[in-house]
Amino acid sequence: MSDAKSWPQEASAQANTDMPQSAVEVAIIGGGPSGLAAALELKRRGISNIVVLERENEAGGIPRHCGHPPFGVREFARVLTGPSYARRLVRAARGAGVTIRTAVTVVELRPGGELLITSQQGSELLQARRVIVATGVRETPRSARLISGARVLGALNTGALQSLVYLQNRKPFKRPVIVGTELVSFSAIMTCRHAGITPVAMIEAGAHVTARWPSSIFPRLVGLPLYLNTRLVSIKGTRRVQAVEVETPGHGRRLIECDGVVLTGGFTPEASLARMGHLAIDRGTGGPVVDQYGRCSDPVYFAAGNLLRPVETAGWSFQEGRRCGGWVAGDLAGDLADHARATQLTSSDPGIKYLMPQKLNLTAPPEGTKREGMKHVQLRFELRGKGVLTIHRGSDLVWQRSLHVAPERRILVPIKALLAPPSHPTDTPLEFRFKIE
C-alpha cells in the first residue's frame, strides 16, 4: 500500500500553510464499537496507515456507560459488562497497531477527505484518502421534548444517568419516573438498580411498549409500575424534582410523586459534522445518504454505525463497522462499483419511517471483483399492524411480503432481490409502499 504522504494533489486547495498538516490511508470519525471495529477489519485488510479520532478522553464508545451486560457475544464469545467490552475493544485496536487519537474534535469535514480537527494543542489539517464517520446518536433532550415545568435539578436522559453512576459513582436521586419504552429504557432501570436507586414508575405515551418482547414484562419482574397511554405534561418543583404531572386519555392528569426524571431514548444520529458540512442528509433517518458499501454523497466519505439510523445495538454496530472498513479497502483497491451510477430508493408513505441505504447500484457485480455490499434494506415503521409491503420501479411490482410491523421492529429487505436485469434501466427510482391490510 502507498504511504498516504505519497498523495500531496490531493490536498485541499482550503489548506492552511500556517496550519500543522498531516495525511493518512484512512481517518476514522469516533471511537465506539463501529469506528474499532472499522479499524481493526482495515488493518486486517493490510491498510496500514490509519487514526481514529475520539472526542471524549477515553475510546469505547456508549458501552463505557454501561455497566451491565450483556455486551461482547458475537464479537469475543463472553458475556461482558459495557467498559469491560469497551476496554477489550480499545486494546483489540491497540494490539493490531491502530494510532487512537483521544480528545481529539473533528470540527469540519471538508470535500475531499479534509478535515479541520482541534486539541489541546490547537488546530490542525488531517488529509485522508478516505473518511469513516462513525459518531454514533444521541437521546433527545428535554428541549425537544417540549416538557414545560420549572428547570430543576434530577431531570436527565439515560447517558447521563449511566455516566453518573458507572463513571462517577454517583447516585442522583432515589425515586426516579422512567419516561419512554425503548430498549435503553430498560438499561436506565438496570442502571438504577445497579445503584440501589428505585424508580417509582415507568411511562409511555403509546398502547404498546416500544422495545420488542419480552422487554414489556420485565417492569413487572421488578415490581416496577409500567403506565401505558401515559404522556409525561410537566416536571414539578423548586430546587429539585418533586412530582411530575402525567396525562392518560379517559382519567384525565395527576401527579406523581417522585425525584428525579429519566428522559429515555428519541435517538437521532449524531450528524452534526455531515449536517455543517456538504454530504447530503436523509431526512428519515436523520443520518447521511448512503449506498449499498455505506457511501456518502461525497465519495471520500462513509458512514457505520449507528450515524446511519437510529438505533441498533453495540454488537450490531460492530458488525457494521468491520463490514465498512472491509468496503473501504475494497474502494481503496478501486474494487467496488461505481458511486454516479446508484439508483434513488423513495418513499411516501407515511407510515414508512425510514430506507437506509437510500441508494443502490442495481448492476450485478463482475465476477472476480469484491463488490458486496449490504446485505438487505432496512425499514422502520412508524406504524403496528400487519400488511403488505411492495416495491415498484415505475409501473413494474419488483417485490412484495406480507409483514407485521411495529415502532422499533427491524425490517430486511434482501438487496439481491432488487437486482436489475442487464437490460433494465437503473435510473428509475425503487419505491417502497405499505398497506395495512
Ligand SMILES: Cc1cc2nc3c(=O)[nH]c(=O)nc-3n(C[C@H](O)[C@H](O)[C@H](O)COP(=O)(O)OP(=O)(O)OC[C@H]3O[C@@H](n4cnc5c(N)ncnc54)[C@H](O)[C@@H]3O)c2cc1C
Second form
Amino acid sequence: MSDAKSWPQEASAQANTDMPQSAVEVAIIGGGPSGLAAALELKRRGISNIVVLERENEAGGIPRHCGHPPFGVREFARVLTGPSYARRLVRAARGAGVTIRTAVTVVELRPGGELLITSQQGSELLQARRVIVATGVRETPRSARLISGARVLGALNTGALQSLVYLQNRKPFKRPVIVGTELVSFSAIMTCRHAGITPVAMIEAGAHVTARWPSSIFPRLVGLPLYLNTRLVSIKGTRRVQAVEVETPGHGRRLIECDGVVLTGGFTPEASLARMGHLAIDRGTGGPVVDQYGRCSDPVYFAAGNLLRPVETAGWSFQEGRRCGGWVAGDLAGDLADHARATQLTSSDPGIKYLMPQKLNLTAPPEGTKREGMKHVQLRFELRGKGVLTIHRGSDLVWQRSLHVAPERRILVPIKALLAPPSHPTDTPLEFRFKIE
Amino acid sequence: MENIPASRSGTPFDIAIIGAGIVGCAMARRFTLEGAKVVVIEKASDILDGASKANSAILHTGFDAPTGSLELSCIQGGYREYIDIHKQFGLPLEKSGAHVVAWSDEDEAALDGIVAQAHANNVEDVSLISAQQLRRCEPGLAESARAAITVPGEAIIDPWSAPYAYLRQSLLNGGEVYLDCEVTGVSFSAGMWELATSHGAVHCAQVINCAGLYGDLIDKAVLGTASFEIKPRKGQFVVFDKAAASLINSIILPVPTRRTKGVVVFRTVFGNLAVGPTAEDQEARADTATDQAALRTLIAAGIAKVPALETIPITAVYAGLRPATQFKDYQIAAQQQRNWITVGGIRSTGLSSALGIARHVFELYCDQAEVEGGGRKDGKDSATQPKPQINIQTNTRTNTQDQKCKHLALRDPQVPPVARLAESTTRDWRCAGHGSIVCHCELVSEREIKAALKGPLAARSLAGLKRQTRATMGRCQGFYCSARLAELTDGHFDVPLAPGAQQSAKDKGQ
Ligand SMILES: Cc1cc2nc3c(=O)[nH]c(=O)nc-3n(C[C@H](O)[C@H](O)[C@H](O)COP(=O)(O)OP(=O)(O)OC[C@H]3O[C@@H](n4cnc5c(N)ncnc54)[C@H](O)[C@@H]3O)c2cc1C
Ligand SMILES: Cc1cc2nc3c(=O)[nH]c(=O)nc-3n(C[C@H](O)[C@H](O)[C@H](O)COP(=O)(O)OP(=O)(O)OC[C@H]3O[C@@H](n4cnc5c(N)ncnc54)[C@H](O)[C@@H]3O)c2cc1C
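Give me the form predicted in complex with the named molecule now, not the form predicted alone.
Every component of the complex follows; first up is the chain already shown.
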C-alpha cells in the first residue's frame, strides 16, 4: 500500500557533509557559444587548467534547440542550423582539450571565486582563480508579464516550445497565438511550421513589428494574420488554453480561439546566480554590472555573452566570449587596467533601456594593445524615432550623435571616444541622454 | 481509475472522508491513528486541488482569532500538534515570528486592542514595540512604519508537504484513498451509508464531509439543507525572486480589517518572498484566475512596505479561494442520528488548524458513539461549542477519548518519509545519486520527480507535481525544463504536458 519504499530520499540520500573540494585556474559557467568561445581562447593563450560547467546533459546552449539557420557564419564561415552549430562548437572545444563537465549545476557564487556546485555525486566546492559567468538569456514568462486569466497548460515561451519540438519531437498545441514580433517570434513561427503546428494569429502591442525587415513580412508570406496595436488581455481555459482575450484600441476586446500561447521575447539575462550571490546587478540590462573587460563587482568574476544584456546573436555572443577569454588570460598575467578606478556610466533617461558596460576605466590603453577591452558601449532604447544622443561628463559634452532608434535595435558608442586624459578625475560619471527631435 | 471493489477488505469502512484538502488529510490521519478504518474520496486526481492549493503558508498562533471561537481552539490545538510532530516527520517549521505593523494613525490606535485580544487568547508573548525596535528587527521596512506588535510564535511551514505527510501517514497505517473519484450521491439505511461515486459505491458507517468549497452543496444533497452557504473569496499573490527573501526577517502583517487579515509580506520556506492575498468575493468555486490590475496593486503595496522590492523581478503569481461562509466561525456539526459530520467554512486558517479540527471532530464522533449507546443527555447536535483544550500527546496508546470510542488506537503508527523541499532541510540536490537537476530554478532533481510519480499519491497533473516537488515554480516557469518534464512525465498525467508527435498523429487518426 505504502509508497515508502519507492521514496528515495530517506534511504539513500546522504548530504555531502564533507564536500569534495577541487581547484582550477578558470571555471566557466555555461557551455553555450560564449562560454565555449571563452574556453577556446583561454586554451589558445596557454591557460590549461580550466573547466566548463554545464547544467544540461549536453553543452551547446540555446542553439541546441534553434532548429533553423543561420548559425556559424562568423565562427565556421558556413551556414548551419542551431543544433549542428552547437555540436561543432562542442567538438571544437573538446578537440582543443577543454574539459566540459555536463549535468553539473552551479548553485552558488561565493566571494573570491568559490563555487558551490552539484552533480550526480552530490554537492561539491570548486575554487577558481577566475570565473567566467556565461549563463545566457531567457524569455520573460507569463507570470512576470502579469498576464491575467487562468493559469492553464499551453502558455509557453519560445525556448520551451523549441526544446519540446526540436529536442523531443513533441507538440504542445496545434493552434497557438504568437505574442510578440521580435526576431525570436519569427523563430517561433518557423518552429511551429516545422512541427506541423498552425499558429492562428500573431499579436503585437506596439504599432510596429519589432524585428527588422525581412522578418517583418514573414507572417504575410505564410498567411498568418498579424494584429498590431493589440494587447493580450487574458488567457481563458480550464485545463488547457481555450482562447485569449485581446484588445485593440478603437476596436475593443475580442476572443481569439486557440489552444496555446507562445510568449516570445522579452529577454532577460539568466542572472540568478549573480543576483542571489554577491555580484552587483544592473537594473537596465538585468545582468551583472561590468567594466569594459566584462569584469564584475567582485573582480575575480567576469561575465560574457548574453548574460551581459538582452539580447544578441550566437555569433556575437561567441565573439564576446572569445574576447573575455583573452581578458581573463590578461588579468591572470596582471595586465588589466585597475578595477577600482573605473568611471560609472549612467542614464536617468527613461527612453534609454540600458547601457553596457556600466563602468569604464578611462585610462585604459589605446586600441591595438593587449589590454584593450570592449570597443563599444552597447545601448538599447525603449522608444522609436530620430533624436540626439549626448554624453556629458559633468557639464562637459564628451560625445554626441543624431540617431534613429527603435526598441531592441542595437546602438553602439565607441569607447575610444570616451577615454579621458589621465589627469581627469575618474569619479565624475558619464551621463547618457537622448532627446527626440 | 477502475471501479471500486465492493470493499477491498470485505468489510465496509468505519469512516469515509469526502475531500482531500488540508482538512480531509488531517482527518484521515487522526481517525487512522485512533484505529478506525478510513477511506478518503477525492474528486480531483491530485490531492489539495481545492482551497488548499494556494495559501500564505503561515502557521498561526491564533493571537487575532475571535476569543472563545471554535476556530481559535482548533488553531491552537493544530498549532501545538504541528510543533509536536514536525520533527518526527521532517516537516519544516520556520519560527520567523510576525510583526503587525501600523502604517497610519488609525492602525496605531488599533494596536492596544490587538495585544489585549492576543492575551485573552492566551498568546502571552505578544507585545507592543516602538518604531525604533521594529527598525532594528526589520531594517528593510519603509520609514513610514509607525509602531508594531511582535508575535513571536507565528511561523511559516510548507503548505503542501504537511498535508501530504498527514495523508501518507494514514495510508501507511491502513487508510485508503480514492482519487479522481467524485461523490455524486448518497443513501443511508440500517445505520450504513452508501456513497455513490464516479467509480462505484463505497460503504461506510460514518461520513465526514470535508469538501471545502463544495461542502454546502454536499450537505444540501444529503440532508436536504445546508446550515451555511459557501461564498468563495479569492486571494491573489505575487511571488518575488528569491533575492528578495533577505529583505525581511519576519512575517509582516497589516492591522486587520473586519473582513480580512489584509495584505501580508511573507517569506516562504522555499526561500521566496510573497505579497498577498487580496480578498475578492466571487460566485465561482473553481475560478482562480489572476488579474493584472490586482497584481499591480499588490506589487505596489509590497514596495510601499519594503521599498527594495522595487528592484526585484517577479517569479510567480497565483490565487487561491477561501471557503468562506456567511458566518465568521467554522461550521462544524454532527448529525447524530445519521452518522454524518460536516466540516465546513474552514475559511482562512485551515492550514494551522487542520490537526486541531481533526481532534475536535474525533471527539464529536466519540460523543456520537456515546449517544448511540444512550450515554448523552441532551440528544441535541453537538455543534460548534469549543471543547476544553485537549492534552496533546503523539503516539498515545489510548484514544484521545479513550473509554467512549469503539476503535483501538494504533500502538506504533508508522511515520512516512516526506519530501524535503524547504531551504532549511537537506535538499536532494546536495545528496549523491540525485540523477541530475531537472528544474534548475528550484533545484529539483530527477530522483525527486520520479518519486513524486510513484505510489498511491503519484502526481497526475503538473499542478500536483508542482505541489510535491516545486518543479517549474521558479523564475523561468518552465523555460528550461519543459522538455525534460514532458519526457519524465510521459504516461503519468491525465492531460499530458506535450504529447509526442506519434501520439498527436494517433489523435488525428481518431
Ligand atoms: C528562445 C531563444 C531563441 C534564440 N534564437 C536565436 C537564434 O535563432 N539565433 C541567434 O543567433 N540567437 C538566438 N538566441 C540568442 C541566444 O542567446 C544566443 O544565440 C546564444 O545562445 C547566447 O550564447 P550564451 O553562451 O551567452 O548563452 P546560452 O546559449 O544561453 O548558454 C548558456 C549556458 O549556460 C548554462 N547554464 C546556465 N546556468 C547555469 C548554471 N547555474 N550552472 C551550469 N550551467 C548553467 C545553460 O544551460 C546554457 O547551456 C535565442 C535565444 C533564446 C532565449
Ligand atoms: C488566499 C488564502 C490564504 C490562506 N492563508 C492561510 C494561512 O496562511 N494559514 C492558514 O492556516 N490557512 C490559510 N488559508 C486557509 C486554508 O488554505 C484553508 O482553510 C484550507 O485550505 C481549507 O481546506 P479544506 O480541506 O477545508 O478545503 P479544500 O482544500 O477545498 O478541500 C476540499 C476537497 O474536497 C474535494 N471535493 C469537493 N467535492 C467533492 C466531491 N463531491 N467528491 C469528492 N471530493 C470532493 C475537493 O476537490 C477538495 O480537494 C488560506 C486560504 C487562502 C485561500
